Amino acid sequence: MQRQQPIGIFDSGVGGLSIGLAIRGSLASENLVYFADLAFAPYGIKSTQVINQRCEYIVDFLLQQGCKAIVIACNTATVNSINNLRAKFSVPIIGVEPGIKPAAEQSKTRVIGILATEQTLQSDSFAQLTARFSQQVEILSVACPKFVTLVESLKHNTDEAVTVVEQYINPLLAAGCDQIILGCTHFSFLRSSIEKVIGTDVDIIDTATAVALQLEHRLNQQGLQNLTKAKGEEKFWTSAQGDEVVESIASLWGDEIRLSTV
């Protein structure tokens, strides 16, 4: 496998772009292929069977594009499918999980809150993760289906977004949470709206940087990191069609994009 081969990144929609931006920031020379499975979004309300089928299809597709490593830039896909994908495919596969450990270590009130999708909160992986820290802190979780819609429709920095954030987060603040964990990659784009609600005494835990660092570690470990000095290229794929898809991805990525449809 060649070092110049791309890294594959996928999500049910555009939320995983937050992970892609973190990877671009720390691994500037890497070529990236991003797949937005918008025809099947959101994953948070789909069955585990459907999520597994889509994840297998997308990873197989990304490997056909020559990808040397795969990043599951979706918490719901990670908790439902990563073990199955690692058993089926031989390339490095990096997933995302809610940052409960750093939140538990930093909390002074011993109460932390997790914002996620319903599928993530109901998964066995999430139950196992929370069980590891349940003696250390009180863990409160909230399913936030409206967050995904706000990001996909580019309304994440609006007054409407702040109102929705208040609906989900105010009960956590009232319960004494001093750490708010973003348990879905879409939610990173709502950070400014969330900050307007929580003020300065509550921390936001976002795992995008941690995922990029783990990817870099795995690439170095297996001798796969691109060592050239040239800036890497990006290619975007989606399972949906429409000009609004291009607009959505380009807006969140912050640059012009090349988008192809499968």
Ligand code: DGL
Second form
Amino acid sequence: MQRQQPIGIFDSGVGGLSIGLAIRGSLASENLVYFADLAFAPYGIKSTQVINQRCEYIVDFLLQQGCKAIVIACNTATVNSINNLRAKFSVPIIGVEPGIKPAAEQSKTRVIGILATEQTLQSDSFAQLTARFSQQVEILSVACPKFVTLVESLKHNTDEAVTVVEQYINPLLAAGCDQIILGCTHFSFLRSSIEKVIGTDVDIIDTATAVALQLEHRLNQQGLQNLTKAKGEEKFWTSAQGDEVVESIASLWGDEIRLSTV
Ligand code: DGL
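Form predicted together with the named molecule structure, per the form predicted on its own context:
Time for the whole complex; same chain goes first.
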């Protein structure tokens, strides 16, 4: 494995770009390959079997593109498939999970709220994760499928988004939550709409930066970090056709992009 080989990052769609941006922010010289599985999105309502099949296909594809490490930039894919992927592939595989631990440690009201996909909330991994903290705090969860659609259609900073945020979050605020956990990578892009609803006494917990740090740690540990000074390049892949895909990715990434379809 060579240090200049790219890092593969994937999600069902554009949500994982929030993790991609955190990685770009801390690992500027790394080359990145991002895969948006839009032909099979959303993952949040798919069966574990379909998610496992897609994850295996995508990791295999990213390895064919020469990736030295894989980041599953999707909570739904992580909780369902990371063990299976780690058993099948030998490269470092980093996943993302809802930040229940930091939320439980920070909460003063002892009530925390988690926003995620239906699939994440129903998974065994999520049940195990919450069981570790259920003595410490009350954990309330809400499945937010409309959030994914808002982000995919670039409506995350609109009045419509704020109305949807209110629908999902007001019950959590009424129950006394002082920590709102973003348990889906799409939701990071709704941060400013969420902030309008929760005010200043409630914290938002997002694990994107922690994933980037964990990736850096793993690359260092294995002698795989790209040590050149040059800025890394990005390449984007998707399983769907359409000009709107280029527009969504470029808009959220904040730059022009090169996109190919597989
Ligand atoms: N962004 C993904 C996650 O973190 C999945 C959204 C979806 O496809 O439903 O869970």
